[in-house]
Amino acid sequence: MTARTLEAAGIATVVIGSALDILRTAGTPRVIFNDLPLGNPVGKPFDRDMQHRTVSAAFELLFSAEAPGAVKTLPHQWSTQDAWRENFMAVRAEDAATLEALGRATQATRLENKAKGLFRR
């Protein structure tokens, strides 16, 4: 959403990321998606190379677009093995209790913030 205050006041954006249905929801102008594990949105971890094809790509971007939501999909992958995609933020009966219990430490620390008066107006 930064991107589109950016964008709106006259300044070319791309942003780079590996949550893509989340971007182009939320109106991305320009999107480079690396489809790789949350985290390292630039390319795999001390993968110069990759990393490097990444920034290219952006800056080629930034001046092929022609048109608001234009996404260049990167060929890179993580690995060979697609596990890593089953995993992340995975609903699975046998977590069931253990996910309950952490979205109830979640609202509990909410609350506790907000008697502190640790949050924003």
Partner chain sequence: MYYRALGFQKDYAWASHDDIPFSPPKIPLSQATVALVTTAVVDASIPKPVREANSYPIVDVPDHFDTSELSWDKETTHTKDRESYFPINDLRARELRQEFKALAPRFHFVPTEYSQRHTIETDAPLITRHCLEDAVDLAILIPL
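Residue numbers count along the first chain shown, from 1. Please read all numbers here as calculations on a predicted model, not as lab measurements. Between two forms, the rigid core is defined as the largest C-alpha subset superposing within 1.5 Å. First, how it differs from the form predicted on its own.
- With the core superposed, Arg104 shows a C-alpha displacement of at least 2 Å between the two forms.
The form predicted on its own is what I need now, so please give it after the form predicted in complex with the partner chain.
Left out here are the partners and the other molecules; the chain alone remains.
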């Protein structure tokens, strides 16, 4: 929606994303689509080459697209097998205690930071 607002003001945009169905439904003007896990639309962590190719493709699309609605799909892969789709960020029963402990630790840290005045406004 931000992209559409910027476009209405005459500012061209390109959104890099991993959820093409959502981007299309939202009416995103120009899209670079990477079929990667959510939260990693530009590429794998620490894979500077993949990230560079994604950002370069976004600039190319920005300068070459003649009208809103352009979608460019990049060939990047998270893995050579599709098993990541079922395992990425999966929460299993055997992990419940660990995840609960991590959640409590995060909450305690946030409360400590808030008491020190270190919180988002």
